[in-house]
Structure formats: structure tokens, C-alpha cells
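In C-alpha cells, the next block holds one chain alone, the form predicted alone.
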Amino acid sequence: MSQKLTKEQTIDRYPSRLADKPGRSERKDPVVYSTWTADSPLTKEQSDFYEQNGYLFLEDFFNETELNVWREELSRLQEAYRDQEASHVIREPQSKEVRSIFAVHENNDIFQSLSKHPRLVSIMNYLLGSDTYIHQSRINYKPGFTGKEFYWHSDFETWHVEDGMPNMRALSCSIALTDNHPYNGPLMIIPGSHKTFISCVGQTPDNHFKESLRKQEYGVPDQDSLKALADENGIQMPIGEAGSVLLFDCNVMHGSSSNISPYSRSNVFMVYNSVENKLREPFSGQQPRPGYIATRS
């Protein structure tokens, strides 16, 4: 990057995936950055909410026409690469199946325009404090008996180790263009876990981006830091209709099993970043990954 930073700017307040062992540390960052208003997007509960666990689920959020031009658009795209390869199309680890199609709000007009939705954007400026762009977006395909597990982890230690982010102030919203049941590999999350960053242990391998997106094997954090904070705060699974929309905190720690049912969940992911936020080098010292992974401009 040719924009020169202070020590201080340079300071690695996260690190990870440097120790033998996992660490433990708190949170350095605010959770929601605007004080509240009655004018404000969200209710004052919704915002307490958010805060307090790093998640929101906003039910019946989008209706049904808008949700019929999504799911047309979702089912066109995976026939489109059912066997068309690209590098921003990831298959499951163990067939061809499509499980991802990143990049979605650049290289798709319909899902371009979702992710610039008044109403979305409003919220995500409101809890981030500043206009925002999207770091990261993506499809995700979870197809009946067959979609596989997303494990436990933190998109925040990634974003920063791998693709440079250097503060909290990141959020996804993950749009059910399906019913999410508890049987078809909703996802998991472990509410007030934001509030604190679990270091990883291994240092990872150039471009195992190529990997990690089939099955993730770095960045992953230890059982015995998973289950005391889920003895700590619990474990929820929000579930609902198709048009309901899921805000997580980046540093938040979820995860989703496999789908053995017969019924599909296929949700759409906008990554939000603040514009005061953007990426530096990775603090890995590795190469940045690539920018349909994670927006660089």
C-alpha cells in the first residue's frame, strides 16, 4: 500500500497464529460506534442488543418479490458453474458442488443493488459510525444431505491476520434467501464471545486461501477456548423465514453443521467495513489474498 503509517497505526493490537499457544485477550474496539438516537435505524433495544451479544435477527426484514428475484438469480448462477470453473466459484471439499460464489456484489447487478439497500446500509453506518463499503460478499449454498460444515471461528482473526484489517469495526449481514430450521445446518453463534479475541495457533501457508475456503484448517480456534465461552454465554441458533436478515459482529465466534436434511439454506453475505477501517498489509507478513476474498480499494 502506499499509504505511509505511524508506529502507532502499525501496532498488531490482535495478534494471532505467532504463540505456541492460544491466548486470550479483550476487546480493544467499541461494538457500536454511533450513541443512539431516536432518529437512529435500529430500536434502542435492538441496539442494546446488538451490543451486548455481537448479534441482531431481524425477522420478515425483506418480502417475498424482492426474495423471488434473489432466489431466481441464486439458482441461475449455480447452474451457470455447475461445471464452469473460476476462482471466485469454491466447491465443496469432497465434490464438485458449488458451496460459495464470493464477489457477488461486483460481478453481479441484481445482488449489486442488494447490497447497496437503503435500508441495510443505514443500519450498517449506524453501528459502524461512518459510511461503510463491503469488504466481502458471497453466496453461500447449503444443499439438502450433501452441504457441509462451516467451523467454529471468528471472521475477525482472519480478516486481520490474512488480509490486513486492523480494527473491530467490521459486521456481516447474512440474508436467508431460504427457511433456516435447526435441521439444515443453520448458523450457530456464541453471544457476548465478540467481546473477547482468541489468538490461534500455526502460522499459515502461503495461498492456503485455496483451501481454507473448502475447509478451514488455520485460523481455527482451540476446543478448550471454544468451550469455556460457550459455558461463559451459551450457544444460540437464530432461526426464520426466508426475507429474515442476521447481523453478526466480525470478532463474534459461530459456526454451522452440515445439512443432512433434504431441505437447502442458501443465504447471501454482505461484509461491511467501515471506510475508516480499510485494509494495510496483512499482519501476517504474508501476501494479501486476493481481492474478490477481500476488497482492497
Given for the second form:
Protein chains: 2
Amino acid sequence: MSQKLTKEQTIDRYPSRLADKPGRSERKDPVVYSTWTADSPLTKEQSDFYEQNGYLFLEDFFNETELNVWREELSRLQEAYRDQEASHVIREPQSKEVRSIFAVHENNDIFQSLSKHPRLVSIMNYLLGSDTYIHQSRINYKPGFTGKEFYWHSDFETWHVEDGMPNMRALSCSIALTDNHPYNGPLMIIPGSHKTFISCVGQTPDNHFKESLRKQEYGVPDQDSLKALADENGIQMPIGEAGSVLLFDCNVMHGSSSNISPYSRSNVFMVYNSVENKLREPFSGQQPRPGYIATRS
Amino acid sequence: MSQKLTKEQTIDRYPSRLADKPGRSERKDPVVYSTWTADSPLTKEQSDFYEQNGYLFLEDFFNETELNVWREELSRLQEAYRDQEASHVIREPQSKEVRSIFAVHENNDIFQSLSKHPRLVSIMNYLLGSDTYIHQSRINYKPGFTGKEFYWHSDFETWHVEDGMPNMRALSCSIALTDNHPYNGPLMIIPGSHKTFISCVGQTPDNHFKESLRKQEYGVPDQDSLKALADENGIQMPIGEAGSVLLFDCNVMHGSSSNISPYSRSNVFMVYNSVENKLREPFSGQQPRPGYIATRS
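For comparison with the form predicted alone, produce the structure of the form predicted in complex with a further copy of the same chain.
Every chain and every other molecule in the complex is listed next, the one we just looked at coming first.
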């Protein structure tokens, strides 16, 4: 990089994949970056819940009319990519069905407009205490019958090591296009786990992202740390009807089981990052991942 | 077979794996084979619930003292078979950890005694309207982190085709040795599905059982039939603490998701069959499965 970095910018505050043993350290960043006032876009209770648990579930956020537009666009895109390979389209390992389409906030007018939804953006800006931009977006199909599990992970661990996100000042927003039930592979969250950073074992291989979007192998937290976090905090499955919005902190430990139910669990997924937390060189020392996975501006 | 069979005995009342297309037919057998009286070992409400839904969940059936004996025996057996191959010991496909040990009602004094537990046996005999015997038994470890999903199936479909069980007059009894949560891969049941027989497509290969105990490929119901059953009846996840007992009819459609939680879902699993419903030659026309999977007396 040609520009000079300050000392703060060059320090790796959350080292991972460097040691032979897993590690556990305290979060060094705030969770809610704004001070709550009566004008804030969340209630005091909602803001406090997010701070303590690392997630917030907002039911009935969008209505059926809005949802139908996105569902139709989702179907159209799934059909369009059925037989067309593209690097930003991810398929199921075995069935080869379209699983996710990335960068929809850039490539698609409808989802770009959704990413700028005023009510959403005001909540993101409040929680992250600044203007925000989309770090990553995708639509996830999560088909019925064959939806695969996704093992426990902290998004931040990967975004930090592989994308060079310096601090914990980002969050994910998942908009449910279908109903979530306990039996169709909903997101499982360890509440409160966002306040602890679990550093993972081992090195990141080059081009790891190609495999990791389908199946995690590196940046995987160890079983002892996961059990300790779950024993301390429990496990929650925020579920509700289509139109609900799940917000969760970039460092909260989460995963999902397989979905053998007949019901898909489709969603629009957008990661908001603070403009004060833009990406630098990956802390792995390797090449950054492509722009459709991690926006570099 | 040397003995002469009556016409009733030779007719395949539930043909499956014979046609190119899946089929759906009405159950031809009762569900509860006794008439309820005040002396019955279930309440009227429990008996009616089982008849209508095809399952019954009995909380606090066993106490901690009883459970601890079985848990210790389970750990002892898991340790004993860690490095010892045995045909009745089934391992996880990838990790090779012990997943299930079969025929514990024959090979193990503690579990044999449990299989004859008077309160349990009186319920089985009531529901099946006759004396009963153990068709199959096993202990399931269902480990945390790596527990694999088990796809939808009717046990009866397999027991009929592969073991020669003539009629729907058997039920499964699962005794929870660990707590069941929505997030550790509990059994999912389509209530009411026991009243419909879904015949599956295709032939059964020879020695299918070796693979099917780890991963189902034959005797798999089709997606359209499953969706129709779930749309009509919903999906239930009976969950509760260790010591609970789940009874479910031999033909109820059930399965389970993967278990990435840190918490194992161990249970003792016993299938009771009516002495009036003993096995004949498999309806597939193939060799019967080994005695540790299906008791032939």
C-alpha cells in the first residue's frame, strides 16, 4: 500500500490462524456505537438487548407486498443462473442447485434499492455510530429437503483475517423471505458470544474462499471454546414469519443445522460496515478476496 | 419356507420399491389395538393423542438414578468398542466414532432388564393389543458437533420390505438419556402421517442394510409425497428433558436434522412388535437382514 498507516492501523488487534492452540480474548470494541436518545431508530429495550446479546429480531418489519417483489426477483435470478456459471453464484456441493448469489446490492437494481432502505439504514447507522456501506450482500435460497448445515463461526474472524476488516464495527442483516421454523434450519446464535473473540488454529490456504463459501474448513472455532460459550450463554434460535429482520453483530457465534423439511429458508443477507472501519490489507498477509465477497472501495 | 402360509400371510398389503412411481395408500391396520378402559396404562387423552398423531411424548418417565445407570453403561460400551470392530456397532461415516450399538436387549443385562420394564411393557401391550417382543434395540450416541442428519422415512416401509414385517403393529420407544432441545437434532415427526402409506420407488440392492444404517438411499420417500404430508399435518419436534420417553408408530414419517450443538442427544431405542405380527420372508424377495437388526424367532 502506498499510503502510510498509523500505528493503530497496522496493529492486528484480533490475531487468529497464527498459533497452534486456540485462544480466547475480550472484545476490544463497543457493540452499540451511539448513545441512545428518544430520537434513536430503536427503542431503549431493543438497543440494550442488542448490546447484551449481539442480535436483535424485528418481526413484521416488511409487508407481503414488499416481500413478493423480492421473492419474484429471487426466482427470476435462480432461473437465470440455473445453467450459467458465474463466480458470484454459489451452488450446493452435491445437487449443484443455486445456493447463494453475491453482490446483489451492486448488480441488481431491486436489491440495491433494498440495501438503501431508509428504516434499515438508520438502524445500521445508529448501531455502528457512523455512516455505513455494504461490505457484502447475497441472496440465500436454502432449499428444502437438501439444505446443508453451516458450522459455527464468527463472521468477523474471517472478515478480519481474509478481508482485512480492522475492528468489530459491522453487522449482518438477514431479511426472511420465507417463514422460519425450528425445523427448517434457522440460524442458531450463542447470545453474548460477541463479547469474546475466539482465535482459530492454523493457516489460511491461498484461495480458501472458493471452498469456504460452500463448506468451512479454516477459521473454524475449536470444540472446547464453543462448548464453553454455549454453557455460559445457551443457544437461541430466533424464528418468525417472512418479513422479519434479524440483525446480528459481526462477532456473534452462529451456525445452522441442515434443512430436511420441505420448506425453503430463503433470505436477503446484507452486511453493513462502518465507513470508519474500511478494509485494509488482509491480516493473513495473503491476497484479498474478490470484490463480490468483500467490497473494497 | 417349509410351512404353509395362509392367503392372508402371503399377500403384500403394503407393496413398496416395486414401481417406477411413488404411491400413496390408506393404512389398512388399526393404530391402537385395545379398547381403552379405566384400567389401561395410558389416560384416555394419551391414548387418543397417540391414535390421532402417531406418537406420544411422556415427560419425566424415568428418574435421574435410573438414567445414571444407563448413561454409565453407554459410556462403558462406547469405550469398549472404540477400537474394536463388531458388526452390530455402527460408526459415523467420517469421524468413525461409535454412533449406535444394536441388540443391547440381547447382549447386555442392563438394557435387557430395561426392555422388560413393567410400566413400559404394559403400555406397549396395550397399544399393540397383545403380548410384544423386541424387534430391534440399540443405543444411539448422537454426538454433539458432528451428529449427522437422518432423512425422512417410515420405519415400517423398511421393516416390511427388508425384514418381512407383515402389518403395522409395532412401535418405537426412545428413552432420552440427554436433554432434547430444538437445536441438537431432535426427532421431527409429521403427525398423522402414520395413517398413510407412502410406497417408495426402485429396487433394494443386496446387503443394503450395511449402508442404510449410516445413510439412507433406498426406501426414501419422494419429495412430493413428503411435502403433501407436511402441508396437511405440519411438523412437530417433541422435546423435553432426559428421562422422557417418546413412543411413535412404526409408520409415522420422521427424521432428524444434523446436530452441530455441543450437546449430544443420546437415547436408548427399542422397537416393540406384536407377537401376532412376527416376521416372515422379506417382501423384497431378498435375504433377511441379520438378527441384530431384526429379531427372527
